[in-house]
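Single chain ahead, by itself, as structure tokens, in the form predicted alone.
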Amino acid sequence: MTEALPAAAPNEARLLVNRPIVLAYFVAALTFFAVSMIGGLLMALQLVGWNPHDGIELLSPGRWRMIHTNAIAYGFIANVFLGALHWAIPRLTMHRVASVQLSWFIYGAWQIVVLATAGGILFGQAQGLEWGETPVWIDPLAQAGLLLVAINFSVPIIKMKGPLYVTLWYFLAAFVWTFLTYAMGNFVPEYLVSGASGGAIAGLFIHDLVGLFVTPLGWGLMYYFVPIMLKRPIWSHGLSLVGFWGLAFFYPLNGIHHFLYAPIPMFLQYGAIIATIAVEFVVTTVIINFFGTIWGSSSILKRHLPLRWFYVGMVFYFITCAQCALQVTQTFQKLIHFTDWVVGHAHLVMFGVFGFWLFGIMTYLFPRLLGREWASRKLLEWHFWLSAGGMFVMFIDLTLAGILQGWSWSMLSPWLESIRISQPFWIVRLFMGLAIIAGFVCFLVNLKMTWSAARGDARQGEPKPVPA
């Protein structure tokens, strides 16, 4: 069974979408991505003993490591999502967002929240919660912002008549899940539950942030953009719903697998292991659906860069979920817990999957927002290959490092021996990070050239036709 996407006439689509705010969100996202790369670079330099700011507290890698993760999750990923939602939802529903003024208010407020989080972390106000280090005085503001986002985007969806395309299923669920997940992770352990129980809640938050915020918005956008770019409907609408309900049913239980062998009831640990393995089967149905959609037309990936970003990200997603189904078993946990295996896994998920999808979206939309094709195809190719090559090698490198670290610890070798073993891998990680940064610089240079050309067209009074 297939279902075609709702389509709007070009002029009507332009009226539905507020292009300046999409552009503003993308620029903010790229700014925070740059900040995140600085934090990651400082941490990588620290690990190999090359920290250029040794002794400067505000530039300590420990603090910038938290900025690195927060800037990616809330600065880069959230901003691109919000920009892309302003593009996709009006086109799918044929209704504008509830309020353009509210959109701009959310935009400004969200940038303040992310900047205040970075400032709070730098000045020692971070909470001791992975991915939830936001200072306690920021949490209510962020929670209110998530509620406003849900209202602004849900109104046009509710106005729709007739069946909802699967993209909108994912979006509606994400608005609810993200609001609840953020509340669970940032308020329950802080004020209501402590000890091992609080740790279990924190574990749920860490994983649900990925599975119930990033994943549904990411897959929802893939279900929107891929059929449009391929100019064909999704292969199976039935499989798309299997993927949605499988995510809804199995993913919320996964987070406990971060605390295997902890003083948490074993039935919860076993349940998390089973649910995590089940998610791999759910992901397989989604991957099959998208590769069924492109079947017979895979040659388009050679010339269509946004689709290439999307499908390489999907392959990485399958790898991470297959890896996760193994690493959550207690046998694997004995070896890889607390090692760089987990670090490589996290990087492949957050950048190799969702980062790739978001750069693909921006690669597709920037020409439509600026009214000008990319200035340099070669720079786009460099961005892709430096990112893909750097990310894949980093993933393999950290996975091998994690295995050797685990073997070292299991043999009860001195801790410093595991540090010595890790040094060559950390050096490779550093240079792969520099490759990713170099690719990002190519993207920024290309964007600046394209933007300047678009302004030149406007000054000459001969704007280029804007793609719908």
Contents of the next structure:
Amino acid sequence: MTEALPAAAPNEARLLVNRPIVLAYFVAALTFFAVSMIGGLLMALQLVGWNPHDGIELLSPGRWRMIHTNAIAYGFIANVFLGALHWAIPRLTMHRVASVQLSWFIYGAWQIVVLATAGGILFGQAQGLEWGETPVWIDPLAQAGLLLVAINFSVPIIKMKGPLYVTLWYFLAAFVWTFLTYAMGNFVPEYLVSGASGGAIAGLFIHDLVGLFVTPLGWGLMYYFVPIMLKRPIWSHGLSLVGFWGLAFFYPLNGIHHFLYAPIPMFLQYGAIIATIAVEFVVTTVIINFFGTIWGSSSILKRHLPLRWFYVGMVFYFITCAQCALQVTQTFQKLIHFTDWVVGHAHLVMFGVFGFWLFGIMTYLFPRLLGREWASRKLLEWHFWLSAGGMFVMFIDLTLAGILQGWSWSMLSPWLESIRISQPFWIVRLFMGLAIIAGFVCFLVNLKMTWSAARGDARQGEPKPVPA
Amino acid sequence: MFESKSGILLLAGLGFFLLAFVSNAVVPILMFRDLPEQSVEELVDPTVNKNVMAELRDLQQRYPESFAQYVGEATEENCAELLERGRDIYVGEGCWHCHSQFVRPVSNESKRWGPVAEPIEYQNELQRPVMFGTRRVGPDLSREGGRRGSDWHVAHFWDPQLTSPGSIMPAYKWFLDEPESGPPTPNAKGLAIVLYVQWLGSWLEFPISPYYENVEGVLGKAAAR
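Having displayed the form predicted alone, please output the structure of the form predicted in complex with its partner chain.
Below is the entire complex, every chain and molecule, led by the chain shown above.
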């Protein structure tokens, strides 16, 4: 399945990992993924006019739309990251995290933050910034949590002697960036700066959250897991350097591209456009590096599911980045800004890339955490194909919808005309969303079966094979 | 330096982040330093913008009982409070995920909605955080004030299909009270959000574009169906 599990080997590194906390993070992540899917589904139903919840305040689609994105970022992505970091960092550094008690404290605090945010949004207390919706009263706790995360994970990294492996560059930088980005986005545009300059900061925030929190942790984990699974080193160290430093330099300069043609000074917009195109070149070097690594043995993707999730995610990554270099130009912006094109782009990045990587990581780690191989290979395949198929069709569908919406608006046809022509695309999108949800259900069922089997093993007192 | 802890923490982590913050955030802040942020009280001041108070009095006339119950007198103070409340509802309901608030200089947008957005329009307390928006399922709202009567908005929030057949905007029934007899009337939320919508763009005088709606567009009759 995910490759035969190696027999228990005396391996010091594995003793450094606290398995229960990794498991706990993954369970929380899957819970919030389900919540987020409910939000997405409600909004998709709203758009096709099959709204089962019309006029019910607590099911207000606008609110659930915010829960959809917020729960994915902070509930799903952040939780899988935190779990995976608890696995990867001790193994890479050969040091435990600073304190396991602290880990559990952070775990609790983080779930409170995500739940309180969802609750706050549900009762109409969201703040008006994408991914910064976290209500005022919970922001300080989130900020403190991020500081503790940085400390807890940086201690083992700092303790290490000698040069750091690529993964740890990304992790270290990400801890600093995430803390700063969250502080910038959740306080400055709300309390200090209004208007166009506030908009510039809001753009920096939404962009940095993807580029300086999700992306570096994601790539860091890829640099860790891929060589281990392929049992060979990364192809080119030079390209790794270019990728990291290029991302660090150019990515933060992109933010304003979210508000092109807004009343933000034009030269700043041009700067953001150029920096964005530069990022796409940098990203391409990283992708070349990973494809160089697997070169010659790509047939492993047929049987090795985690690697398949990773590499298909990377192909999607390349598509989004190539798309981004085009759509950031003013020629495209005129047409596609504010349309579903951008929505398709966002789904491809967040689910098609990072979601895929994280599901790949979970597919790899659950058997190692539970000490039991996946109960059903078939369900794993279903999960993959429903997700990949659903995602890809949704992406094409929304991209086309965006182009047509853009044309409809610019030719000044009545607004409702743009709604009418979107209907077929929104119906397809609804069903693709349902396919993704169905894939997720396969994963949950499989997990449940695997987990019960692992429990059964434990009860019978069979010696568990503990994989390295 | 490129692989050392200090290089990564200080140069990549702090340094590049700050560089971007200075060039992309501090620069516009400095550029707009001569346009100080207006408070809500200033925004509703009739000597600055007579339309907001006029819309408030209009609401009072149309819905005297709800107005007396939820707002009281049509004073500037109450107006400021109500407007702020309206903004909070706009934020809390996620209206800004379906509606934008800036008119771009491209794609015929100024023909459809009115003048292209200017920075000064956003230098006020109600645009903190700024409500630019990133997606238009519904139309831009930054030129909405005065385009429709408040009763249109009330009916539209109750059931968008009433005013705009085929609309997929959600119904916001909780913005209205349902009396035992007679049509629903706006409650505190309803009055606030209608005032907010009427405020948008009310600081400008511009002719309402004939291209906005109810025209057959370039598609001809088929489009207007």
